[in-house]
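Quick heads-up: it's one chain on its own, the form predicted on its own, in structure tokens.
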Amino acid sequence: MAKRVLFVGAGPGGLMTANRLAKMLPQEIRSGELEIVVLSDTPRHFYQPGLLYVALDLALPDGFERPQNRLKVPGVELVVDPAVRIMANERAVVCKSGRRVEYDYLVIATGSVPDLDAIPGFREGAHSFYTLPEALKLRKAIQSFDSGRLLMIIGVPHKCPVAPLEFMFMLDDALRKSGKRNQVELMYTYPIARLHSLEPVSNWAEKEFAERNIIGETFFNPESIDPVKRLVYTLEGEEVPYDLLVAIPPHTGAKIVKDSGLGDNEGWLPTDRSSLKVIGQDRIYALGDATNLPISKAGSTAHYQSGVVAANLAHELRGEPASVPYDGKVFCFIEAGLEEATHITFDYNHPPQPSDPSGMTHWFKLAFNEMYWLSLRGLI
């Protein structure tokens, strides 16, 4: 009887890992010894970092979307039927349609979900770019914004942790090019004692803010938003006015993780930092945003983890020990304007060190936006 590896989630982590595993074990698939099945909640795949460019009117959404079934390699079966419950004791997943899919090994790549209701008044008073409808709404608001204070508030945790900084730098550059910068006050806030959770990134951003006249305020934890008075109330007791509010919603784990009793109160999966197995579950791996690991929730995190999970699954399916460790590696581009970017790379033991922004790095970033589709297929 064939062994089945089941993937819940067809985002970058799930689909990339499934494709890599299929490339590692083609003989087992051809002989009928192995089945690789991916459960997706949508027939379309959207490149989420593209939402930043959509919000700033630098790209159209269509360029960041592809059909899921065109992104899988031979040997991978894609099933568009949202998973609603994981029954770990029975090694089975139940889908929305009622379908029950059994597995020998399970990979949970359910990502993270922006919670637009975590802060009262968010939906009525704030703009964001973490979903396509929100990004399109923000694009329209920016197009008609000529003067006043643009305030950014940030909830944590959230995926792509450098995206709020990118937004401020790119908008600053766009306003300067349009001649509106002198009429707009840019104010960025962060919940802890620095401008970013990673201290080297915070130090770099602080210097850039000073040069660009961007106001940075720390220990700023939004409690509620009054969309009529255009005020943000904070846990620290402040009342901060705004003319245009850009807010990064805090994220939670997927509902299926909570409903299945596998995650913590916020829906994050307790994950071994080296093996990437769900703690207490020898046949379940987790990767990407779904884990509780103390690293960035970013596409590159899932990219590096996918190689580890695919290799260890291949070992286990051949009766060998799962011996490939994950070292916490993450790589992120950071747009520093419309024509310059920097990058950071780090792992569990080595902190990031942002390089000086350059035009070449910016073009590398744009090139990767296109190469992403190749990476999904396990080609890079």
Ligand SMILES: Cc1cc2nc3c(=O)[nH]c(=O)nc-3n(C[C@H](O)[C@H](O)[C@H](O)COP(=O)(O)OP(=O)(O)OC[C@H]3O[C@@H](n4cnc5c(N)ncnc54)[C@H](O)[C@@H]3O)c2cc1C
Second form
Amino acid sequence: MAKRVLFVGAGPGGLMTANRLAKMLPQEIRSGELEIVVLSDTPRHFYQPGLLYVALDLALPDGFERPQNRLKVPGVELVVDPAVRIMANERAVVCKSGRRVEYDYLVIATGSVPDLDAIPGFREGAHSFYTLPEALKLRKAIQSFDSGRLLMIIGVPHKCPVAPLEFMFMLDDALRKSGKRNQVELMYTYPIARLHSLEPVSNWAEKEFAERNIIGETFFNPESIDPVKRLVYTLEGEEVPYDLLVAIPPHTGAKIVKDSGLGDNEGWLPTDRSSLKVIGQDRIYALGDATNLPISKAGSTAHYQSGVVAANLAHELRGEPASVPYDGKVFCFIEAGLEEATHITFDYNHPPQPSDPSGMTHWFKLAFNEMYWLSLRGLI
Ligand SMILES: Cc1cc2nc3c(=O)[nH]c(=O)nc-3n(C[C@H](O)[C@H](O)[C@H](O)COP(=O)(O)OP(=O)(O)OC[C@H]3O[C@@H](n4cnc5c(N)ncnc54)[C@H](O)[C@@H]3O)c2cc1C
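Beyond the form predicted on its own, can we have the form predicted together with the ligand?
Up next: the whole complex, starting with the chain shown before.
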């Protein structure tokens, strides 16, 4: 009987790993010894980093979207039927349609969910760019924003930890180009003692903020928003007025992780930092945003982890030990304006050091936005 590797979630984490595994074991798939099945809750795949460009009116959403079934390689079966329960004891997953899929190995790549209800007043008072409807709404608000204070508030954890900084730098540049910068106060806040969780990034941002006249406030934990008075109340006891509020919602793990009793209180999967197996589950791997690992929730994290999970699955399916470790590698481009970007690379043992922003790095980021579709297929 064929062995089955089942994936839940067809974001970059799930799809890239499934595609890589299929390319590693073509013979086993052809001979009917191996099935690779991906369960998705959507027939479309959206490239989320594109939302930043949509919100700032630099790109249209259509270019960032593809049908899921055009992104898989031969040997991968894609089933659009959301998983509703993982029954680890029975090695089975139940889907919304009632379908029950058994597995030999399971990979959970269900991502993270922006919680728009975590801060009272958020839905009525704040704009965000972490979902497509929110990004489109923000784009409209920015178009008619000519003067006053734009306040950025940030809930943690959230995916792409550098996106709020990118937004501020790009908006600063756009306002300068349109001659509106003098009428607009840009104020960025962060919940801890510095401007970013990664200290070298915070130090870099502090310098850039000073040069661009962007206000940076630390120890700023939003407690509630009054959309009528246009005030943000913080846990620290402050009352801060705004004219346009851009908020990064705190994220939680996916519902299925909570419903299946596999995650912690916020729905993150307890994951071994090296093997990427769910702790206590010998046949379940987790990767991407879904894990509880103390590293950036980023597509690049999922990218590097996918190579490790695919290689270890290939080993295990061949009866060999899963011996490839994940070293915590993450790589992020950071837009430093409309024409320059920097980048950081780091792992469990090496902190990041932002490079000097350059036009070349900006163009690399734009190029990667196109090459993403190749990386999903495991080509780069
Ligand atoms: C504005 C923005 C900018 C970003 N910029 C960058 C960047 O520049 N660089 C970078 O590296 N990262 C960036 N990211 C982060 C990146 O997009 C995510 O970290 C990445 O998509 C995580 O991949 P994932 O596969 O773990 O999760 P996801 O991409 O969220 O995919 C998970 C999938 O699983 C599905 N799913 C959930 N539950 C179920 C279920 N029960 N059954 C079936 N399917 C399910 C979800 O709907 C989703 O399709 C950005 C994100 C945003 C929002």
